[in-house]
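Here's a solo chain for you in structure tokens, the form predicted alone.
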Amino acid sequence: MRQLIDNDYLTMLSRLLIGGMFISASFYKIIEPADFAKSIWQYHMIPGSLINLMALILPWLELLIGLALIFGFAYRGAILWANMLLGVFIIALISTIARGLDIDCGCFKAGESATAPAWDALWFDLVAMFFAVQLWIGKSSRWRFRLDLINRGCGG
């Protein structure tokens, strides 16, 4: 089992899937922060005074996480953030389902044209969490950006 978890190709697949997911999710939110703020509000979980701030910061965090995972810089931090955010998203979706709220998740598109109801988004996030956990516990370091190699190459 450990050999599968540490597999370089599975790790790269996980990095591309999770990184691509976070980058894709960030685009509309960066372009339409007001629509994203409305999506956050629909969950009724965040104090009103924090919604706009969250709508401005979260998409850029998602973009940075995605880029860091794909290119392999700030790797452990990016994996930690990806797992934490997926955990928060899963909790928010479970809460939405338990409270019977009929909203779209706002994951990849906000407002009326959102991509999936809460159940679909929950299953998607649970599968994504499988790959994110693999990144967290896996030991593969192949194809990562490493500062120590750059420093050696510059005479440092």
Given for the second form:
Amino acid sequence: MRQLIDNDYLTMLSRLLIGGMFISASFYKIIEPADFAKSIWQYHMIPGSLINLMALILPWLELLIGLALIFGFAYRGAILWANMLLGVFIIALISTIARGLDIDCGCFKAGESATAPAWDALWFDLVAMFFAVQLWIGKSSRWRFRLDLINRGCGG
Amino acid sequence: MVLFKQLMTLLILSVVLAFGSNLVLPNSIPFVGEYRSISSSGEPIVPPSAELGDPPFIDLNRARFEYDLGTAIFLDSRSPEEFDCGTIPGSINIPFEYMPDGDLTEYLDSAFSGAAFDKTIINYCSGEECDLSLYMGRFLNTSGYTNVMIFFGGSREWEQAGFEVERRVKCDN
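Alright, leaving the form predicted alone aside, put up the form predicted in complex with its partner chain.
Once more the chain from above appears, this time first in line as the rest of the complex follows.
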């Protein structure tokens, strides 16, 4: 089991899946922050004064996490962010389902154009969490861009 | 310590990019939203005449949120006289009953100042006794506007909640 968790190829697959997911989730929200603000508002979980800040910052954080996972810079930090965000998303979706709110998750698109119902998004996030946790506990360190090694003149 | 540095680096970079992009990109929003929280049922008023395929109906909470967000067009479908008596501030007036015949593409485009077809339009009239917003919503949908919503509580529910109303003339009622 340990060998599987530490497998270089499984780790790379997880990085591409989670990284790709975060990158693709960020684009529309960066371009249309007002739509994303509406999606956040619909959850009724965030104080009004923080909605816009979250709508502006979260998509960029998602983009950077995705890039960091795929290219392997700020690697452990990106994995921890990914796990924390997925944890928050899962809690928010469970809360939405428990309160019977009929809203779209705002995961990839946002506002009225979003299409993923809460249950679908929850299953999707739970599967993503599996790969994100594998990245956290796995020990593979191949194919990572490490600034400290480049500074010492031996990249890779 | 390295982990904390990485977490903070990603966060600070995100904040910088968020603020920078919001200054540059066309669809910017205020950094801090001033949204009022309203204690209402949260259920939109839906008229009995509503049909499947009608634009979505929104409640006062959502209407107020859109107003505070400031990116939607508020459209009052009543006559100019009623519009002048009191309307949601910043609304435009397209009187449904007085709209010209024929192809209204240019008319609507001009009324909406060339807004894109997916622009959020909050459409309303007086309140529950008024179906103009419903007819206007259907008309806008068929005219290609894809993000039309009907606030059926209308200007009355807005005013009863204590929100500001724009009056151009003094009226009896």
